[in-house]
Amino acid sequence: MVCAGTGCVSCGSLQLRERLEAELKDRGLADEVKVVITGCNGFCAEGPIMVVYPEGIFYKKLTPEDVPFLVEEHFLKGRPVQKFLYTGPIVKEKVPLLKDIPFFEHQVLRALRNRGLIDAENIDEYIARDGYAALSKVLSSMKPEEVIQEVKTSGLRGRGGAGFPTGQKWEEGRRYDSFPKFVICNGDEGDPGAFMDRSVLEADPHSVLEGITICGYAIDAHQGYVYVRAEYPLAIHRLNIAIEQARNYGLLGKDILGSGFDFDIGIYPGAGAFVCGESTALMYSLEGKRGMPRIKPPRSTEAGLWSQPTVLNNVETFANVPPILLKGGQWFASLGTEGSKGTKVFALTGTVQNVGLIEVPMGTTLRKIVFDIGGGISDKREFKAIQIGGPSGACLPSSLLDLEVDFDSLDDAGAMMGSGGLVAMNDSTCMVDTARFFTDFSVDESCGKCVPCRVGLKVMLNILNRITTGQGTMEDIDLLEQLGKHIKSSSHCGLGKSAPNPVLSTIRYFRNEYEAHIKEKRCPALVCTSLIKFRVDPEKCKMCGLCKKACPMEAITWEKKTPAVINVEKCIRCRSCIQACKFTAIE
């Protein structure tokens, strides 16, 4: 199994596959060894990845040049190739089997149940793993109301951000008698650092199509749409293939499986506006209008796409539906917490050792995610914070590492689940600058429809810019909190209401950094260049010369056994020296 998700493809996995097939053919092994390209395996930090079954031997960071030796040793001599096996921050010895690697060992797969196990472009491989069995069961033996009740029993909540109960939304959609009705899958995923939905669409598109179709049957709709970012060409390519295959097999279109139920699905590539991740803005965009949210009520289940009853869920939510209907709602509800059932997919990025796509039971602690699965913080730095929920999420400190990740716990901590982005930060991160970065993003992506978001966020950004350049006052902190609370309470849409979260959470948990910027005109993390002196502390300098090697302007003079000196006239304040210095000798 050769990973062919976007991450591994960008590292050359398709060339690896071609070389592997050619080598196996040359060695006379083409009839004995089948090479399958899969979607995202999840362990993005180690790509390109290959897993050999039935043993499940995991090989990492392969290149086409490695293939001849690999084939000789593994497929001809029958022994795992030690040099390509996994070692990591938690286990120093070679780990041959995928299931024993800590990154995979602590995960529980529901939405990602077919991850790395099937060819996403072959419907037969999906069917071989119970694909479309749930749809067959639903159409042959269940009434729409029974389908909705099973989803309600599961406790499945929307995985796109708000966490609205899925079964309740479907029930509301069925209640209205206005036709036609529509089902929409939100695959827009505009959060920086997020790739959950993209990976599911690339690896297992049929699971999403099956979930959408089941929803259509439940609410009496006959047309569905997948709204997916145009920047996801591989996901769109595999979706198109999957839809065509499903139609050819009678699993989409007229009279599905001879049941008399008609349903079809179309793809709509979005143009990349972050606000179109909001449900009503997405529907306006799908109608060909400018993507701008509208005030509710009426809810989309009453008047959504073209003012008709519409149910919208995200990719991960629909991917969970088939196993729920096949195995029962109680099976799904057996995992998770009281108010948050099942599992959650996260894109774990930032300064962790093991960057990748993970799925864990609701209620898993941040500590387990960051250290047991993520392998801890890279470059021997200290953990400082984790940003959860995308640009509208919050930054949580190390004191909350034992927080259980579920909808209610995160809400109590002033955070939100969001679609599942997790960005770990080390002690070289400035939390004020982080809040400024996400606020700048929200300002750029605001649709501008309502004053609190359009004007309020801009005012917040101006204040943050003042603070990070040493011009802030203590009153600015109170003003940021007041503005943030006002924007949360008065913006039209969920994106505007959550946009102040990065600022409010950093003030709540890292107020001392704001005060250092204002009172001491100092950035403790040495990020805000206006507040850095760019001088070498001779007492801390180890006289190693790393800063001189890193400086692109030759602004540092250094000789052996002599502390380095920065020429401030040549210095362009690029921070290369700070990043290179391992002894925090530059201030």
Second form
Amino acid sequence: MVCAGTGCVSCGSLQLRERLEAELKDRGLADEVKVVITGCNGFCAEGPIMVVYPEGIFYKKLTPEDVPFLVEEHFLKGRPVQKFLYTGPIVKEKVPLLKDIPFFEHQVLRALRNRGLIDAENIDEYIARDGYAALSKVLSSMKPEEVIQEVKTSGLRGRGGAGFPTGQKWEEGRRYDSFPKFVICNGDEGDPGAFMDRSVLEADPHSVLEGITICGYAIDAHQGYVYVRAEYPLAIHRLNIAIEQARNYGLLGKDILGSGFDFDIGIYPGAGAFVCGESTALMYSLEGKRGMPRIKPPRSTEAGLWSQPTVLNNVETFANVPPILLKGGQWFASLGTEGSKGTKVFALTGTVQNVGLIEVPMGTTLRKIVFDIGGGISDKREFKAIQIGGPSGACLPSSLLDLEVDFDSLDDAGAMMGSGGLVAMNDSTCMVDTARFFTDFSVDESCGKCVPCRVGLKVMLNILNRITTGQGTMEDIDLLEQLGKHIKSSSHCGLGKSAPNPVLSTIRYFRNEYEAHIKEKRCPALVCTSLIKFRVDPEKCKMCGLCKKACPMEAITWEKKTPAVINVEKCIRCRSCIQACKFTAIE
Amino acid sequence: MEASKIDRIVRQYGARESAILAILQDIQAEEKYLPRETLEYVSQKMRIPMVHVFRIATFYNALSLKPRGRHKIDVCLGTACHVRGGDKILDKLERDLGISVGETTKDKRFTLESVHCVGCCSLGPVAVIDGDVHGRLSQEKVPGLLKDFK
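Switching from the form predicted on its own: structure of the form predicted together with its partner chain?
Once more the chain from above appears, this time first in line as the rest of the complex follows.
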């Protein structure tokens, strides 16, 4: 199994596959060993990844040049190649089996049940893993109302961010007697730092198609659309293949499985507008209009695409549907917390050791995610914050590491589940700058329709710019909080309603950093360049010369046994020296 | 762009209003941007007012009204790349190419743009050149990255 998710492909996994197939053929092993290209395995940090079954031996960071040796040792002589195995983060031992690697050990795979196990471009492999069994069960033995009831029993809530109960949404979609109706799958995954939907679409497109079709049956719709970001070409490619195969197998199109139910699915590529992840904006975009949200109600379930009843769910939500119908809502609800059932897929990134895609039961603590699965903070740095929910989420401090993550607990902490991006930040991250970064993003992506979001966010950004350049006042903090609350309560859509969250949460949890910027004109993490002196402290300087090497402008003079000196005239304030210095000697 | 090519693209999707975004994206994929005359032709051909075509063309980040270079570099400035130094990759590219983000080099070789997340967060910092993802970048790797593009 060679991983061919976008991450591993960009590290050369396709070249690896070619070389592997050629080598196996040369050695006469082509009939015994089958090379399968899978979707994202999840452990992207170690790519390109290869897993050899039946044993489940996990190889990492392979190059085509490694192949002859690997084939010789593993496939001919039958011994795992030590140097390509994964090394444990704490006990420095080789871990040959995938299931023993801490990154995988703590995960429970439901939405990602087929990841790394099947060839995403081959429908037979999906079917072999119970694929389309749920659809066949639904069409042959269940009434639409029963399907909806099962989804309600499961307690599944929308995985796109807001967490609306899926069963309830379907019920509403069914209730309105206006035809045609539509099902839309939202794959416009715009949150920076999130790639769950991309990975699901790349690794297991059929599970999403099956979920959409089941939803179509439940609400009596005959047409579905998948709206995918144009930034995900591989996902679009694999979806196209999957739809074609499903049509050939009679799993899409007229009279599916002889049941008399007709349903088809089309793909619609987005064009780089974050706001189109909002349901009503997405529907306008599908209609060929500007993707700008409208006021609700009416909800989309009453008047959605072309003003017809429409059920819109996220990619991960649909991927969760087939096993619910196959194994029952009770089974699904057996995991998770009171208000949030099942599992959640997170994209764990930032400055942790093991970045990648993970799936854990709802209610797992942040500490377990960051330290047990993520392997802790990389580069021997300290944990500072975890950012959850993208630009609509919040930065949570270490005091909240024991928070059990579900929809409601995050809400209470001033954060949001969002689509599931988790970005770990170490002590070299400035929280004011992070708040500024997200506000800048939201200003950029605001569609401009309503005043609080269009103007209010811009004003917030101006204030943050003042603070990060040393011109802030203490009143600015109050003003930010006031503005943030107003924008949240008076904006049209989810983008504006949540855009102040990064600012409000950093003020709530990291107020001291704002105060340092304002009162002391100092950026504690040395990120805001206007507040850095770019001066070497001769007391702290260990005269190693690393800063001189790192400087792109040759602005640093240094000789052995003398402290370095930065020539401020030449310096372009790029911070290369600060990152190179191991002794925090530059201030 | 020749009229026959535009006709072919429009025919493929049908002259429905809902197809306008896909049609403009296909035109952009061939031309690298949306020339004014082409937009006017599309408007007449599809019987959609020019003002509406223009509304679409100016709303979406993927569409550009300005000519672009032969190769397009998108530097990711999403959160994960941001905390791993994506801005420094952009700085270095701006310095080496002598242009600011959003601009095209004089010799039309490169257009430099930034994007918010391409979903390859585990490889950050990341840049996408002509659709290929280049991950685990550092300032030192930038010159080597550019040399193969003519």
